[in-house]
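Coming up is one lone chain in structure tokens, specifically the form predicted alone.
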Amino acid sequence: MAVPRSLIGQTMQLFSSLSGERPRLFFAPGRANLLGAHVDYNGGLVMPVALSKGTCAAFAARAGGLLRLRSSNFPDQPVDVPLAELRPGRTQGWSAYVEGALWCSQRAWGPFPGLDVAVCADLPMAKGLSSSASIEAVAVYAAAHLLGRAPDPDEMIRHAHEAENVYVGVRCGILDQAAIILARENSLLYLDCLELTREHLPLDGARVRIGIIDSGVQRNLATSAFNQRVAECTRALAIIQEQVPGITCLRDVHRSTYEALQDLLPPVLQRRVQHVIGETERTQAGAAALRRGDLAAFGQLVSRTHLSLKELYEVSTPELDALALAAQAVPGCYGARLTGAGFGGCVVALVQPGACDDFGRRVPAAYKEATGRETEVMWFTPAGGPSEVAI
């Protein structure tokens, strides 16, 4: 995808502020997630798209060891850290997520001399749209790339991942950094989180267009009740596991298998295997919808999985519920939920082209009407993965 030159104007420029030497540019995606809502920590099946806005970084080697970190969407928050220096806890602010993907990519692929890092996005942060995971995956792309490495998608995953694990502190399956690194342009993907095969099915942005709507409620996924929904799906498989042995996560657990013990099961730990069974049904479903050109039908299931967030895995908000709500009733949208971990952020819609005026009247009405808040809805297009930049 072309990069905004506006963004790559902005990450030059701040670049320019911190360094005279010449820098190499790499941008990488945000991402929704369409179906396959929390599942890929239970080894489940996910369907994400990755968005046509996300984060440029410009990189520069530099000697003495320092890394100098500045980011025009937190021009406050300078870090300059010594290499040596980083571990996991070190700090919870935005740089974690660069210094983590660093960190992990240092003990892989060797030392930095030292870096100058520019980091400016254009994607809206803590929203569900994965700001953290763009943030890591441009830095393990960068960090590929400046020590000469052949970059390996899967390598990259794992590099991602552990830095949000391991360095930030949250216990987040590999959906954002896969969806982010597998991207291409008009497709979705759809991963198996267990086996880690996957397949690109097409979602053409001629034929659809993505609108995301935020709903301004603020979340903070570290310190917000994921961590506890992971607690309770792991809770919840140990208890299954006592009495079928077999089975290693939770999308191995079948409507039968759930039906015969769910009465061992404390009902909060009951709407949470609930989901998980539907939600592995619905991606199935969906990509069924999609490999036969089906976007009403998958459309749909994108809206169940709405309500199944709200009403079963229970992360959904008043606000995003009115969302939902005011984008699945304007005619020309296939579906709307919730996307990212819940508690607040943005609602994805899957919406006709010709139709995206008309919803971007209404649903930001509708929301005003329903909650006093106003809103606005944003456009994307199904964007390719993480790149280098012509300078």
The other form holds:
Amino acid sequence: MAVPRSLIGQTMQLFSSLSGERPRLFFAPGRANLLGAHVDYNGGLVMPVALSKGTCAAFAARAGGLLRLRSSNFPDQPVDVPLAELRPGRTQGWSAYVEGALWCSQRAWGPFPGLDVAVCADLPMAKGLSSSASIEAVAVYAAAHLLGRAPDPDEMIRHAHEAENVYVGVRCGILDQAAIILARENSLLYLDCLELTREHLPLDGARVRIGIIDSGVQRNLATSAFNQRVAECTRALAIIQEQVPGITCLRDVHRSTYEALQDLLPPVLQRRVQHVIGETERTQAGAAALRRGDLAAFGQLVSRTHLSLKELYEVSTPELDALALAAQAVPGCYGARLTGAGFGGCVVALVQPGACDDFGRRVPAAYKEATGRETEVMWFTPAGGPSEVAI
Ligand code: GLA
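Hand over the structure of the form predicted together with alpha-D-galactopyranose; the form predicted alone is what we had up.
The complete assembly is shown below, putting the previous chain first.
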């Protein structure tokens, strides 16, 4: 995928306000998960696709041990910090994602002399499109290249994930970082978050467009109920393990096992486990549908995931429900669901290319009628993973 010239220009301009050095430029996409919602931290199966927008970052080494970070999204919050002072919990600000990635990379691959970094994104932030994992991925990828490493994808995923878990402090699974680092153009990643086995399934941009529609309701992952959902799953697993000690994660709980044990779980935990079981089944059915090129069947599963997120996992909002319904109702839309953790943010829809114009008119109109809110559709194609950008 060609990184837009405007994004490159903006990144280079921001960098030039920081340093006269010639930087190296890197890009990483965002992602939308299509099936396998909230199962990565339950050892489950996920199906994300990388989006053709993301984060561009310019990096140059400097002497003196200082890390200087600038972001076009936070022009009034420059960060200058000695690299030796990076540690988890140091900041809750925007720079935590870059700092975390560099902290992990340095520990694995050795120290930088100092670094100047300018970050620009054309991906909306805090909307469930993984703008944070996109920053982590671009920083780890850049660090590997700057330190002369041949970057092994699994190692990069580990560092980007540790940045989020340890440095930023969000207990997310591996989905976002893996989705971005392993992405291939015109395909969807089918990842087993337990075994880390993976397959790239066809999702051809000529046959399907990815529409992202913003509900306009802001979410904030770190302060949301995300960690609470993780804790609920941990509790449910502990109760099930007392009866079936061999089970190591909720993904291992088959429907028949659950039905035999469900009365031991409080109702809220029953709903969480039912969601995870349903997602595992839907993801397997979705892989079969994509292998036979059946986008209609795949899309129906995506829409059923939304219903499960609404009713069983309880991470939707009235606005996301209205938007998903409006999208699903347009002829040529294969399916739609909320993307990311939920609690606000965006809906992702799979749409036939010929139906995009109609979709772009009808969904905002229906959403306005249902909620009084304005929105528009952003269009993407299935993108590849991180890359160095020639300048
Ligand atoms: C967030 C987390 C991911 C994943 C999704 C829900 O994006 O960062 O690890 O749990 O929510 O599927």
